[in-house]
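Below, in structure tokens: the form predicted alone, a single chain.
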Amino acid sequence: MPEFIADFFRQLAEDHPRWNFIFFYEPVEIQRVLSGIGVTLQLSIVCLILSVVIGIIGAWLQGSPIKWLRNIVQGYIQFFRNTPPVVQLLFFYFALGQFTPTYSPDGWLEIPWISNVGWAIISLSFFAGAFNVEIFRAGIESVPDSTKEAAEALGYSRMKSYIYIILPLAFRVSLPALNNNLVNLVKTTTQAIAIAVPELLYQCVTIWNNYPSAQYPAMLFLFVFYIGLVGLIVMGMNRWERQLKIPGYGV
């Protein structure tokens, strides 16, 4: 942090004690906030990618001729759509986490192979993925039957038809709904605080617990950060949607 900025916020804290932006001039707190931003971005990016992959695979399995596969996908969707994400986080970390293999680097401390960050990524990816399955399913159903029949007539297998013809068209139709779900996923990453994942909300709560005068500034910083992060995602998705748009096709 440049010294003149640090001096400004230091002076602001002296003049207005309730507005102590300590994380802008105290090195330890600056590092705490930067660490929280890094974990938040890690959670958001990895979960976004994994949830889209889950959605694409799940939508394909929903059209499988094998009934038990379709039932598994439907059960997965119902489980993750009908339970709160914070409950899922607690279930994954405390229940399934009990069965996680551990390793001991020093012969004494047992460390699980999957950390709380890992469980947060798994839980949130499956949560958003369940909605993405339905989003992509709706997109697939919007592809005309004549297009699917033409692919079959050309000798495409079910998988090749899905990858090269159906999915590219369905993806364009699904983008608006997918945009909304991914934005919700980024905001939902804050719930990882329930299993002590050191993302930005966790770090800000730690700061204002240590320095009560920093509560309002920390809350303000959280709002501004998430407005900026979500705004960038929305702008990027909207631009991507315009680039993929086919005139006369889609919504």
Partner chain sequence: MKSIPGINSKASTDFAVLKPPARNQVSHWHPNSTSFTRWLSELSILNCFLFILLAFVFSSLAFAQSNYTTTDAVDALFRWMPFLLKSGFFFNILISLLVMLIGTLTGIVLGLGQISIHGWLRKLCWAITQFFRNSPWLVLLFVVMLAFPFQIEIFGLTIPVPDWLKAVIGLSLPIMANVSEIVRGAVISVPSGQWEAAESLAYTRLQTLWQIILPQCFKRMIPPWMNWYAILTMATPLVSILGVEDVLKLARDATEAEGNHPELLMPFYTFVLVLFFIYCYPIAKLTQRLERKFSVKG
The other form holds:
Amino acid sequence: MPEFIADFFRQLAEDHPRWNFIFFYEPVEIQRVLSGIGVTLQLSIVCLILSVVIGIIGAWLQGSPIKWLRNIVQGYIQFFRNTPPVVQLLFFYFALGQFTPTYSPDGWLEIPWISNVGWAIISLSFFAGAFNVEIFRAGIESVPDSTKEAAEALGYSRMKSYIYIILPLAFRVSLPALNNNLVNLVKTTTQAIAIAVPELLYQCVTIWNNYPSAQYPAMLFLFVFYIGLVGLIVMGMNRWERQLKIPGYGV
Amino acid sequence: MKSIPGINSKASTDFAVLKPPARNQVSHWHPNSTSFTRWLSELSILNCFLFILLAFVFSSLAFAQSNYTTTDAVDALFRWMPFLLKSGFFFNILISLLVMLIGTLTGIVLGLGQISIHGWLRKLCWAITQFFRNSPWLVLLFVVMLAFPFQIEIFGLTIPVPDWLKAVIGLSLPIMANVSEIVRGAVISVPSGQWEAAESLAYTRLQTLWQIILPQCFKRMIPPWMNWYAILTMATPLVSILGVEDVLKLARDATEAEGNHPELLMPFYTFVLVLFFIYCYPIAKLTQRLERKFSVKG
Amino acid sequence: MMSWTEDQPMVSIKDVHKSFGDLEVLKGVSMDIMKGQVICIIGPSGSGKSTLIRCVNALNDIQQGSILVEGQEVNDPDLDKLELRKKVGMVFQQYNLFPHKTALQNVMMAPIQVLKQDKAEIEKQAYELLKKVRLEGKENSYPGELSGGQQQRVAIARSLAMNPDIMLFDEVTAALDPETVKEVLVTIKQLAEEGMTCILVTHEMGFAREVADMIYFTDRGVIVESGPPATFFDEAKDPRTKEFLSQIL
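Following the display of the form predicted alone, present the structure of the form predicted in complex with its partner chain.
Next comes the full complex, and the chain you just saw is listed first.
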């Protein structure tokens, strides 16, 4: 952080005691906010990738001829769609977390193989993944049967036509809904505070618990950060949507 | 085509309800399928869900190590159940209904503001809508809970604002913003020819809106509105993070009162999940049904 | 497996029955097609002609009977579909091009992804095929940017890229504007003259008369009458054929 910015905020805190942007000039607090942003981004990106993978696999399984497999996928979707994500987090971390094997690096501590961050990633990925399954499913159903048939007539196997023909088309149709879901996922990462994952909200709460004078600045910062992040995602996805747009093909 | 303020611009409503995937029914008999898979295939979705949960609970039996067994934990859950339901879950429902009422009324005003003929009002309402739509619910809750005064004075009258009321306000903000988008999206989904036809019949703008446009799109607003109600209901346990005594907070208190055995966590959290599922799943089903019904007629 | 030689029928259809649920659309159809022959199947809509050629390509399965393509039995649960589809190319009424790929890519996709052929080689071949269907300069256009007739010719080139022995055409001009029908028919005629074995389902009677070696008239799931174009069109015997021809000609 350049010194003059730090000085500016230090001065601001002196002039206006309620606007103490301590996380812009105190190295410890700067570090805290940076690590919070790091964890939030890490959670968002890892969950984003995993949830898309879950969505693709789930949508593939839903097209399977085996009925009980389809029912299990449907059960999974309904479970994660119709229960609160914050309770899912607690359930995964506390109720399932107690069964994870532990290891002991020094003979005293018992550290579980899956940390709270790990459980947050698992829980949030499955949460967002449940929506992605339905999003991709709808996309796949939007590909006309005749296109699938043409692929079949050219000798494509089910797997190959899925990879080369159906998914690329379905993906384009799915993008707007996917966009919404990913924005929702990023917003939901804040709920990992329930299992003490040190993401940005957690760090900001810590800061204003330590320095009540930093409460308003930290809240303002949270808004700016999240709306900025959401804005970036929406912009990036819109650009991607335009790039993938097929000439002369109305999606 | 004539430009109609606030009408011809593009909408970005996220009607998040997706069409249910059409399952192609495979009816013919598989000679090699075992009776187990047949039994599985005949399970309904709800049964499937409960089955998975049961599997979780019983798997925990195998891991029970201390003297306190899962059976004890389940007994404890049965003792607490009426309390959790009456003092906890009903409170969540109450909050959700109150929030929906406030959020819908303010959201309609904000949404109509977004299609106002006054450019500045349109932009202001748009900005408010986007701000509250894109902020995380939990951040909004924190801000309202901590920054809102614990009492307000109106006409010399001191009205205390308890925590639960702050929570209601905090949750109302994103609902307001999303209802606003639903209203805007629905209004501009009506073809602009309708506006022109009404205008040619000498309707005023307000008359057109109330007597021609809104009656047409009212039905279309119901499914996304219900969808947001379900999302809201599932957001109510967030208030427990801020110490409001809802079902989640009480469940945690109950496990502590029972001696904090780890075996308690599985049945208690499972119970909370099941409560929400039983309440939200029918709403989701109904939403899908209505959506399909309305989408056919267009 | 009995090895197939060129003096045997290339496609041999024997007593084929096909139902969709309770509805029987093919009630015992038989025909033989020799190498290099051009066969036109005509008949009122719903008479099962499209279903028949889709069965040849195993897009629809049959309940009873036998279809031999170069000696390979199609009505066989263990059928090697890839092997069959290398031999049989198909062009659809609705073109069914892959909208996310350019004309050139549409032609190149299957040989690369399914047949695992060398990319450089197939690219050269794809340019030639597009030239053959007179679409030079349209290589990098997307299907959505092409007219119906142009799309249909890309679809023909796409099928030819698999180097098939037989081509199936399923009412390929039915969805086209009248003015673009001709450009597609010219392409098919050119193929026929080069000796490609073709089975066409069509409503273009003039075209059938000109290019076909044999005409089959189907109605309600059976072949009512067949013969070379000259005798078929001028000396039809069956009243149903006569009625159909009188309506259409």
